[in-house]
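Form predicted on its own, single chain, as structure tokens, below.
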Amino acid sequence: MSKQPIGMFDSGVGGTSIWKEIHELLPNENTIYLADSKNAPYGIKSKNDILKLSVKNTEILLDRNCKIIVVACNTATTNAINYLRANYDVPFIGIEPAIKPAALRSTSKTVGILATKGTLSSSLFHSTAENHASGIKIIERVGTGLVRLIESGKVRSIETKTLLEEYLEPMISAGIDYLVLGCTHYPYLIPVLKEMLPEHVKIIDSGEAVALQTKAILENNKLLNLSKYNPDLQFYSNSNLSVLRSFIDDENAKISSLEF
């Protein structure tokens, strides 16, 4: 058994979304959180740029002894995770976008993916997407300015419809029947979206997933907190707080500044 916290960082308030999954799933689980929002969006950032920023974060953890580091960022995962792992002792959970379940379960062969440009451009999101959907027609699209708008806050602003509809515009005339949503903000996009996809476009990401896969590592490596206590969970942010604050609905939760 291990008291000592999972770790997790994303460029910014997206990958709560990915907390909030782990949370649910393990509610003993001591966790810290870093909102990289100073730095946000990554996925217009280079390889070198986003390495970086990955590195950065992993040590912030590591010098607060986590665990287990959770890259809580689709970007962050495709561009820096193969170098953490051989560089760190601790295990890592990366995020994919969902192109597997999507491709199993799609009807028309025709799939959607929304990400950030990092995501989409990198060779683990081409080398997924060659293994897993053979015969599926996949509609690609960068989701340029939505992150910095759900940083804002505006999720539900005239400006994030405008673009989810010249996104969205193309894969709907396609006839996609999965929207593969491949970053961790795109989640909160989520109630916009059904309002604006055909019934039968049925939305995936991979918190879900995540969390399951978090839990499987903890079990094999012996480190799952048992104790029935009130966890420590620590959110910290370089950015706005307010907005960080607006995503987490746990009283227990602790948020606070931090300079990195």
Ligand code: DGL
Contents of the next structure:
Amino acid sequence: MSKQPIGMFDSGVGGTSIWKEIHELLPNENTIYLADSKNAPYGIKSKNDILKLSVKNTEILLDRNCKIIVVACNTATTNAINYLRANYDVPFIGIEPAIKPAALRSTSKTVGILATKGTLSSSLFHSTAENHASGIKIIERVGTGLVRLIESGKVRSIETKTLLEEYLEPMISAGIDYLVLGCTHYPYLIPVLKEMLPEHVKIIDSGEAVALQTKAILENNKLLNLSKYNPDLQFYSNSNLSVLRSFIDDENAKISSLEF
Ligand code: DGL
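Mind giving me the form predicted together with D-glutamic acid (DGL), seeing as the form predicted on its own was just shown?
First the chain shown before, then all remaining chains and molecules of the complex.
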């Protein structure tokens, strides 16, 4: 059982930021990563469409015998994880914007959050914000266009910087001291964001927490892979393979095309 892979999916290449955290913490684990770039961005789709895409990805991973599924996408987590948990037997790990740690640490009591429309409009996001950030001013911005640019490999382009300037301006004016990245594509923007934000503003994402949670759930279920062999690291994209390749820097990675 423990040699079965960890399955992961995202609307595209963004979830590789989560894959990296998991692989660093659990280097013996076999993994299968699905980049559903053909259907990106998920963030502008209806809840029902996000649900259908999440089911499709889950079934591909279960057909390949995954022992646990990491939904490496905030949009899919906030819209579909309750359904997935209720309908499939494997454990699911989700990712949600790290509002709670940002709210706890903020001294200006003002926190910015950049995420997709699908995440910010979800009821799961609203209940997390209500439960964990009362007394905190949250400046939300939908990162319209950012996923599309990252999916095209344009992380450092003028277009990307122009959009970020527009999204960050109201947050900076409001006096944020934490910026929460609520989309797994956005950690790839951190070097650009650091150049644009005032020095005292800290950037926070949920990647490390997701990796720790994945390890804990595998341990509790006696599913950790204790083998010392090089792991099998499979990556599949249903769109531009070279973009996916440019986000994975691991000589053992097997990156292939797949229709799904
Ligand atoms: N990586 C996805 C997320 O975390 C991006 C969603 C999208 O495709 O719009 O939300």
